[in-house]
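Single chain ahead, by itself, as C-alpha cells, in the form predicted on its own.
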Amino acid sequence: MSAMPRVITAAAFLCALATGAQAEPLRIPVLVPITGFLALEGTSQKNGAELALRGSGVDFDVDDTATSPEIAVNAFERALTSGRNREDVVAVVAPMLGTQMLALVPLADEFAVPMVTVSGTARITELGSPNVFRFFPGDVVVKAAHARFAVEELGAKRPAVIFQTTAYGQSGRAELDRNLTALGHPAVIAEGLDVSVKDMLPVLSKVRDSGADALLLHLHSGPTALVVRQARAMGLNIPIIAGSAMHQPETAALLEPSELAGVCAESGASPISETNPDMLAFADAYRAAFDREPDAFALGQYDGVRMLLAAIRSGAKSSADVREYLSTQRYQGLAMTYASDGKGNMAHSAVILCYAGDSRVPAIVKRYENLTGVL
C-alpha cells in the first residue's frame, strides 16, 4: 500500500474520532521559524507538519517563531493559553532552531506537553526533559556519519571545519571534533562564522593555507551555498562535505550544477533521491501541496507528526497519553524506523549524498544505519 492511501485512511479515522468522542478536536500547534535566517529550513518543517495534519481531524495553527527565543516562548504560551481548552493540546510541533528549543524546554515541562521537532542541536535531549522528541538525527548521529565518510571513504587526513556560531553550529562542531579525533585525524583548523557573514574569502584563505585536504561544513543554508561558491571561485578544489543544509533543494538551487561537483552532505534522508513507491508518493503529494521539492526536514517532521497521529489512533486522548506512546513505541516512518533512546532522540540513522556536477539532484552514496544501537 502506498503512503498516501494510508494518510487518507488515518484521516477518516481521526475525523470520526474527533466528531464522535471529542466535544472539541484535539490540537497540535505548529510553531516554526518561517522568517529570518532559518526561513528555508523552517518552511520545510512547517510544510512537513502541515501535510501530515491536513484532513486529519486534528486542529492546528501555524505560528512563526522567526529566530528569537523570546518570540518562540511567546508563541508557545499563546498556543497553550489562548482562551481555548488547554487539555485539547496533546503535543506541539516545536521549532528546529536550537536556541529556541532550549528556551522552550522548561515551558514544555511546566505545561507537561510533548514537543516534536527536527532540531539537530545535541543539548536539547541532554536536559532531562521527558517532553522533547527529536525526529531528525541529532548531531551525535549525523556528525558521526559526517566524520566517518570524510576519513574512511574519502581518505581525509587533514580535515578543516567551518561551523556556524549559533547553538546549532557549536553543537555540530563539538561532535565533529570528537569524531575526527577518535578517527585519528583531528581538524587542522576550525573556524566559526556568524550567520551575517557574506565574504567567505578570509576564512577560506585560512583553510587553503592550513594545507587541509577536505573541508567539513556545519552551517545553515545560505552560508553553506556562499562557502561552496566562493571556494570553487578561488580554486579551492578539495572535497567539501557539508551539513544537512546542503541537501535541501533550495540550497542546491543557489548554485550551478558545476559548482556542486565534489560536494557531499550528511542528512537524515533525501526524498528527491529515493525511488521507492511510498517516498515517491510523499514527494508527489508534497509538490502538489506546496509547489516545491521536499527535503529531509520536511520528511522528518512529517514522520514525527504521523507518529503523533498513530498515537491518537491507538487511543491517546491527552498529552500524557501521547508522551507515553512516543516514549515506548517504535514507528516505521518513510525516512527510517523511529524509537526513543530514553532521552527523546527518535532518529538513529543517516545518509551521505553527493552531487556529480551535472545536476542539482544528489545521489545517496552511503547509508549509516542505527548508529546509536538503539534499534
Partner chain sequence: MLGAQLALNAVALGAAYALVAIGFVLVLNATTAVNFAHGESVVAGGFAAVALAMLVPAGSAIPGIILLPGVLVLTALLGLAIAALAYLPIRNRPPVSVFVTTIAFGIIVTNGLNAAFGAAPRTAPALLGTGTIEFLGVTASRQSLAIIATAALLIGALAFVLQRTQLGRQFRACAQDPEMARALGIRLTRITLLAFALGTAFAGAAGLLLAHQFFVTPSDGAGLILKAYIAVVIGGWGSLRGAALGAMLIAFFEVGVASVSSQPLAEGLLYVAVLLVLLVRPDGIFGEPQRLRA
Contents of the next structure:
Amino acid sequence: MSAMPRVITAAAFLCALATGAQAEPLRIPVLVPITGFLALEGTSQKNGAELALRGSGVDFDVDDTATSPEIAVNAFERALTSGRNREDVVAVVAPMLGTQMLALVPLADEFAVPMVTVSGTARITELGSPNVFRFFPGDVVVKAAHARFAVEELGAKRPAVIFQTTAYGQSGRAELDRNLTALGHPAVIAEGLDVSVKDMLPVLSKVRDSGADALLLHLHSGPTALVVRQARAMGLNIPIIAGSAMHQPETAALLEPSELAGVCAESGASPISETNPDMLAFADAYRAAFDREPDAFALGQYDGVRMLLAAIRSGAKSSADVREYLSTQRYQGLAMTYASDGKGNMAHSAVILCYAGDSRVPAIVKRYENLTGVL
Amino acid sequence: MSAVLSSLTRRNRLTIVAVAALALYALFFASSYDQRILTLAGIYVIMVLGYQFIFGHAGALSLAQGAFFGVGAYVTGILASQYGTGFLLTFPLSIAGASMLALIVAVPVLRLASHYFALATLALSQLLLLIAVNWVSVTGGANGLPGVPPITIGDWQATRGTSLLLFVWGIAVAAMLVARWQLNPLRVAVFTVMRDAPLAVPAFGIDPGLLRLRAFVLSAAFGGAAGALFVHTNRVVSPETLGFGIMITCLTMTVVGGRFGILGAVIGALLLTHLPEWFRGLDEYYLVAVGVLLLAMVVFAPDGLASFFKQRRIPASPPGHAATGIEENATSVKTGVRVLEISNLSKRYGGIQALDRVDLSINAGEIVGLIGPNGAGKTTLANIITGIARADSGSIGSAGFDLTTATPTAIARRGIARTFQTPQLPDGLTVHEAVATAAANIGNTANKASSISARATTAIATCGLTRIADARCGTLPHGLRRRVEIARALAGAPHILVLDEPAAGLAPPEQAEIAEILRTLAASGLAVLVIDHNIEFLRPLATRLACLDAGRLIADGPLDEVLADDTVQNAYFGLVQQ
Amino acid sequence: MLGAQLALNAVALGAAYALVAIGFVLVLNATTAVNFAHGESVVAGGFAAVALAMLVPAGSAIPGIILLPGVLVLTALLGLAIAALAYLPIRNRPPVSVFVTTIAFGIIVTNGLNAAFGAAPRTAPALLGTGTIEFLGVTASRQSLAIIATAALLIGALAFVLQRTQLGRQFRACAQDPEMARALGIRLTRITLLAFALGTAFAGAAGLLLAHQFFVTPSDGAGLILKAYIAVVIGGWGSLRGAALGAMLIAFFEVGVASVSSQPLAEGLLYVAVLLVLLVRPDGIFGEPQRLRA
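Next up, the form predicted in complex with its partner chain, please; the one we just looked at was the form predicted on its own.
Full assembly next; the chain just shown is listed first.
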C-alpha cells in the first residue's frame, strides 16, 4: 500500500525528465573520415563544420567514420540512438566517402534525418532519398566544368584521362567520359590507378604514345602531385587539368611553383584565391582555428552547416523542419548560392583554377554556373 | 534446480551467468547502437570460429579468411540488390560460394608451408579485391552496390535492433554447435599432433592433407556465412569486405580471444568490436588507445584471453572399461605366419646407396632385431616400410597387399605402426589424448568416442602407463615418452610394430621394462621389428637378428649365429671397438 | 629509349622496395620475429625527416644527408621500443602473438602520426639535392640514383655482416637455437635489441629516401609492409638476395608490365605470377637459407 505514493512520485519525476529533455539544445553530429586514406579531405570537412558550429549554440560531437561503411553506420547509430534524445538531432554532417553515404542513406531515411555532406559521388543523390543534401558540386557538375574547360577553353581534341580506382575516382571517371563524349572528343585513353602507385612513368608514357593533347586527372592529393611532377620531369608538357584534389593547398605544397606552370584544376571554390572580404575573413578564421589553409571541402561544409543554422534561426525545431528548409530555400553561402534541384544537389557551380608557375596560390580563371548535368 | 546447478562445473556456472547477463543487457537495456555493435560482434564470432579451424587447429597462417568473407558478402550483395533474390537462397549460396573457392584453391595452395601458404592465400585475396574494385559493371566498383535489403524470410524482416541481433546470434550459436561437433576432443587432439609432431600423423593412419582440407573448407564456409550477414547489416556491399583490414581484424580477434574454442572466438569478437567504440571520446587519438590496449592484452595473454579458462579434454576412462581391441587384432594373425615381405629393396640419396637390394621378412609373433653401424640404412629402411620415404626399386608386401608405393596413411591402416627415434609427441596433450589419436583410425569397427577411448586405455595399460594417463606428454621423462609412443602405436591395433631405437638414451631398468612389454606383445602374435645397435638390449629380446652394413643386408638369422658371423664382427663390432 | 628509361625506373623502384624489405629480413635473421610494424617504421622515418627539416629555418634547403643521422637515431630508438614492448615479453610464446603485437604497434604509430602531423602527404628533402642527370637519352633523378646506391650499399653491408662477421654468426645462432646461443654465452636480449634497432634504422633510412621521391602519409605503412612481405616470401623466407630479387620482381610488374598493359592488370598479373612461382618453387625462388619460420 505504502508503495503507491512512491510509484506516483517516480512517474511524475520521469515525466518531468521527459519534458526537461525537450529543452535540451539541438544537435548536429559531425560524422567524417578523420583516419585512413581519406583523412586529409575528411579533416577539411570536419574543420569546415566545426568552424560553423563553434559558438552557434548547437551541440556537436565529431565521430570518425574511417574508411568503411561498417564504421560509418556505427557512428550514425551511436549519434542517434546512444544516450541522448534522438529528437534533438536535426541534421547530420555526413562523410564525404561515397560508399559510406550509400550505406547511410537507408538509415537516414528510416530515422528521417537530413544529411549534409560534401561527397561528390554522383550516385548518392540518385537513390530517391529526401534526406541527402550535397553542398559541394557533385561529379555531375564539376566534371562538366572539367571537360568543358579542357575542350572549349584549351581546345583539347584528344584528351587523356587518369583516374583513381577508388569510389571517388570511378564516379568522376564515369562523368568525365559522359561529358567528353557529349562534347565530341571522347578520351583517347583512360587509365585507372591504385592510390599506392609510386612510379607514374608507365601510365604517362602511354598517355604520350596516345598522342593526347591534354591530360585530365581525377586523382587524390598525393597521386595528383606525383603525376604532375613526373609529367613535367619527362617533358610531357601538354596542359594538365586536375581534379579538385589539386586545389587543396596541401597538394600544391608538395610541388615547386615552377612544376605547377600550366596546371589547372576544377573545384567548387578556392578560398585562398578569393579576395572578397567575407572570404578573407573566413580564411583568416580558419587558419587561426586549425593552423591550416582552407580548401573548398572545408568551405562547402562550412556553407552547408551555416545553412542548417539559418534554418534553425528561422524557427526550425525538428529534423522535418530542417529538411523542409533545405529542400525549398535558397541560401547565399560564401562559395556560391545553394538551392536544391529536387534531389538534394545544392551546389550547381564550379570554378577552374590555374597556376601561373610563380606561386602555389592559383587564380580563378573560369566560373561555370548552373550546371545541371543534362547534356 | 539447485541440483542441476550444483552438477555443473564452476566454469559452466560462470559461463551461464555471464551469458544470461549479457543477453539481459542486449535485449532490455542496450540502445539500438549498442545492439548494432553486438550484432557485428556476432558476425565476427562466426568468422573467427571459422578461422580457428585453419589458423588455430590446423596451424596454417591463412590470409584468405577475409577473401572468403568477401565472397560471401558479394554473392549475397549482388544477388540480393540486383536480382532481388531472397535470404533463404542467398545465404546458402554465400556459404557454398566461399566453400567452393576454398576447394578449388586448396589443391595447389594447401601443400605449401607456413609463410608460403600465407603469401599464396594473400595473393588470392588481393586478386579478388582487384576484381571487385575494377569489374565495375558487376560489383559496382569501389563504391560497391547499395540497396541490399534487410534479411527477409516470408513476412518476417530483421532490419536492425533486437530482431537482427537475435537472428545473427542465432546463426552464431548454430555455428558454435557445428564447430563443437566438428571439433570433438579427439579431433582437437589429432590436430594438435599434426601441428606439433607432424611426422607422427601419417604414421598413425591419419591423412594430414585431408585434415587440412577439412579445416580450410570449414573456415571458408563460416567466413562466407559471416560475410553474407555483414552485408545485410550494412545494407551495402563494397570492396572493404574483401580488404586486408577485415583479415587483420579477424586475425587480431583470434589471437586476442584465443586460437581454440568457442569462448576465445566470443571474447575476441566482443572485445574488438567494442574497443574502438569505447575510446571514441579520445577524438583523433582513439585508435592510438586501441593499439596500446591491444598490445597490452596480447603481451598479458599471448595464448588468448580464453586461455585463462580450461579447455575441454578427453576424459581417460577407468581401466575396468578397457576394450579387448588389441588382443582381437593381434591374435587374428597366427604366430609364425609371414606378415611382412621385403624383397630387393634399393634406395639412393644423392651419391649414397642407402639401401642396396635388401631382402627381409618377418613372421607374426617374431621379434627381429635390425642392427648395423651408424649410416648403415636402418632408419631409411624403417621409413620406407612405413611409407615416409619411397624405395627406388624392390617391393614391400604385407598380408597379400603390395605396399611399395602406398602412402604412410594407407600403410598405417594396413596395420603397420611405428615409433620414432625422437619421440613425436605434442607437449600439450595428455598421454591418454596422444594415444587416443591413433586409436581413432581403425577403419572397420564403430569409431565411437567411447570405444576409441577404451582402446586407448587398453594400450596405455599394456604399456604400464595407467597411472600417468592424465599427465601432459611434455612433462614426462624420456623413458616414459618412449613407452607412450609404443602405447600410441598399439592403439591402432597393428600386426606389425616397427621401433626405431626404442632403448637409446635409456637406463638399463627402463630398457628392461620396454623389453618386457615387447615380449608380451610378441607372445600375443604381434610381429616386432626393433632397430637398435645396443646388443645388450637385443640379446635377451630378439628371436632373430639382421645386420645392415652400407645399405646391404650382410646377415640374417638366429641371434647367436649372426653375432658369431665374421662379416658382422668386422662390419659392426670392429667399428665399435675402434 | 623508353625501354631503357622504364628499366631504370623499375630498378629505382625495386631498390626502394628492397630498402624497405632488408630491415625486415635483418630482424628475421637475428630473432625469427616477424615484425609487422616495419612498414610503419618506414613511415616514421619519413616523418622524422619531415620534422627535422622543419626545425631548420624556413627557406634554407638542407640536403637529406644532414638529416640522416638524426633519422637513424630516432628510428633506432623506435626499434628498441618495438623490441622491448612487442617482442621480448612474449619471445617464447606462439609466434603469431608477435604478429598481433607488432600490428598493434603499427596502429599506434600510424594514428599517432596522423594525429600529430595530419593526414596530408608530406615530402622530405632529397638526400643530395634535386635535379636530374641525362645519360644516353635516359633521365635519372639524383634521388633515384641515391636510392639505388643506398640500397646496394646496405644490402652489401648486411650480407657481409650476416655471413662474415662474429655478429652475424651470433645473429644466426640466436635465431636458430636461442637456448644453445645462451649456453654459448651470447646475450640474447642484447642481440635482439641490437637487431631491432638496426633493422628499424634501415627502415628509417628507407623512409627518408622514399618521402622525397614518393611523398609520405601516415597510412602508407600497410601498403609498404605488404610489398616487403611479398618480396621476402617469394624470394625465400629470410634470404637477403631473395628479398632483393623479390623487390625487383614487384617493381618489374609495376613499371614494366604496367607500361604494356594497365596498372590494375599488372597488379593482378603480379599476384598470378606469385602463385605460379609458389606452384613451381614452394620454398621461394632461392629457398630458405636456414630454418627461420615463425
